[in-house]
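This document opens with one chain alone, in structure tokens, the form predicted alone.
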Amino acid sequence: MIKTIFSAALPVSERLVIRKNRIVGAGGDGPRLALVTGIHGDELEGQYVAFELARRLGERLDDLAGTVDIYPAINPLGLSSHEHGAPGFDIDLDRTFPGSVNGNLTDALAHAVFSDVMGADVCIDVRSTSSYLQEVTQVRIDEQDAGKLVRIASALNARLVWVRVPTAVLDSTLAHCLNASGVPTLEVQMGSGMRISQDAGTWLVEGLLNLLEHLGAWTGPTIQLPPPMVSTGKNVATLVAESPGIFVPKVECGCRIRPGQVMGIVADPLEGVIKQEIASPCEGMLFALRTYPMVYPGSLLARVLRGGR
């Protein structure tokens, strides 16, 4: 069933329109799930989420007992016109909830998404790395909130569960307003902005089957996976480029790294002459890898989980 949660009038006779898919199982009454995506305009991955979700749910409705509503584009303005913001007003949705009914449009519109999901019994919040980097999926957890999470984030499929400590500039996101009003919420990054990595997502969508089944409300087929690793900050080796230049990849985000292992070179195009070989501190996983070549000092190049297997 398609229902609009949020309409507000735009400039020449047009709206903007959020709209929601609620499925409702055949298999009687039991946990409802929120799957959120669309945040951001310039990420993708979880389109191809909430479009494979459907499609499975709704070709076996007599297997799911319960209620799961798909909120596949929070964003549709950024994601017509691929920013990452909502265009017009120069504001990043995911600094705006709980948002205000009376409130400008996105603070109305965060205030509606909110108050929707509000009453779920999980959320997932999908979303895509920027189009610079290219990671493996991974549910972020705060640490506040890791002794309610990590069981939940287990069966997710996912093969990273990085427990972080909470900023302050976090404190406006959906996950985080959602996790302090009860409701369980798991961020879930995964794949590169401006793509859609269908492998990726369908394994995401496993995981979205699984957590179903843990939860009481899916009698269907599961696909598992080994439990994710958790990680906290400490264990996350991050490498960064110290000159300007070219950065040139020399292996495949998700690998094996071995300590000194090099993972890849700044160049420079002048000169003909490498200003820096990425070499591995540790070993353990390479899960995040930057694609974009163009790099300045400080420009975030890799991610490697300190013993992950």
Contents of the next structure:
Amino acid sequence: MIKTIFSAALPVSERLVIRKNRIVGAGGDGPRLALVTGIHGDELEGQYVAFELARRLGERLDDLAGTVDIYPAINPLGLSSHEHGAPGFDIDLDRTFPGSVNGNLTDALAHAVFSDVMGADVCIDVRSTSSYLQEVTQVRIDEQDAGKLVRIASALNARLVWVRVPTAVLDSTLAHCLNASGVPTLEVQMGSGMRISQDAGTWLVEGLLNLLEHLGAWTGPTIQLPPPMVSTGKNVATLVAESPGIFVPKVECGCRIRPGQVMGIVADPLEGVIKQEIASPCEGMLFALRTYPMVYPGSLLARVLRGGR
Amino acid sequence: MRSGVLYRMEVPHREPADIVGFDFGSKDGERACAIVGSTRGNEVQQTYICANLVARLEELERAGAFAPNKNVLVIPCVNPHSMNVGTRFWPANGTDINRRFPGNAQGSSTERVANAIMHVIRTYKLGIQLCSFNQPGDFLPHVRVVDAGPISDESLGLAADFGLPYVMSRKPSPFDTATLNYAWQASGSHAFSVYSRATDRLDVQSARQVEEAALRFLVTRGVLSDTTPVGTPQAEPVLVRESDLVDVRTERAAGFLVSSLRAGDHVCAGQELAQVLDTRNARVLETLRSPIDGRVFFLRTDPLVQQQMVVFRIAP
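Alongside the form predicted alone that was just displayed, please also present the structure of the form predicted together with the partner chain.
Everything in the complex follows now, all chains and molecules, and the chain you saw is the first one.
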């Protein structure tokens, strides 16, 4: 059942509408899972996940004993115009939660989304990494929530759970606000911006079915994967460009890396020289790799999980 | 006056992004006050104000108006590469430098810029940042102090020395904690955000008002001689908390926004502030009225408005 959770008039013959697809299982009342995506208009991986989850559940409603709410587009104007934030506002919607019913349009929208998700047993916020990178599917969790969320993340088929030290500026994300209000919420980062990685999306859908089973809301088939690697910032090596130029990768995201192995170069197209060789400082798994070639000093090139299998 | 490159970032296929500073008064004297202009590429008015301040301070320095042993730094533009291509945010990846403070010397490009600026300005006792708002609108020029800890109470007391009509205090939102102003206060300086009327256009009148306010502040704080000619404020500044402002929103309609008011106008309770017109036939869809007697502190100037948009903020 498609429901409108927020609507506001735009100047010329259009309304901004936020919709969700409420899928209720034939098995009666049960837990509620919320799948939220499309907060950033340039992150499209969740579009495929939303489609595929709705399709799979629709085929086997008899196996569902609970409710799944799918919110595919929290930022419909951004999604339709390739904008990260809300067009015309210079605002990152994921810095506006929990919103305000009496605030500006973006605040009111955030409040409507937050209020509608409240009460869910678990919320999954599916994000793409930026359009400059490719990343292995990972769940990002703030340190203070790790105790309750790592167990849920294990069901999602993510390869990696990254437990981070939170900063105050992230207090207004949807995930933080829902967790602070008692709705366990996991932020999934995957793939690449402006793209759909079909295989990664399919695996996440399998993970979502696993999670539903874990919640006692799914009796259909599932695929169990080995538990994810759980990492803290301390065992993540971050490599950045120190020279301007173009980044030319020599490896693929997700591969095993040896200490000293060259993962790519920063090259100067004008002089025809290599400005920087990007060598791994450790053995591990390359879980993020730059895909957009142009780099400035400080541009993120790669992240390696030390020792990751 | 001395000028120099405070930070240089080499970038692909362009001249380096140089952040240039101008310092006045005693070279090795007390770091009295730093003034920072634009951090975004569309903050043209903020750079314009700084450029005029550079000219005024140079004249005052020649005239011997600086107190002995005081140093003032002006950084007109923190983000020249964005300004040269007409983008508000960092051209390489769309990030906002003013959400990257206090920065990180080994971090991302914008974190490196933020770190370099903080490294220089944190040594100054007083800080003035010329700011812009993220909505198209007309503001009453004012000084804003974000509550960043115990230092902010004292900062609020000093803010009256600008002589602008309003001093506003603001409780920080999470995003404020990554702004230059917040980081500057957290590093122990009294930091003030000064808002002019304009951002991506030159408003000469309000630029002069802000320039005078900055110079007045330097005179009152003993950095410039008290014989320096700066205008006298028309009235004592009004201290207002941001939460005291009364918002007027479009509740029911979207369309053309038509108003003849300007920031600073006095309004009465019940007075019509604006009309929202249907974009198909100019029919009046909604009339916005002031709920209180007060003064227009902010009004939205975009000719089109959505439903549920704050169009006016009225100061009681």
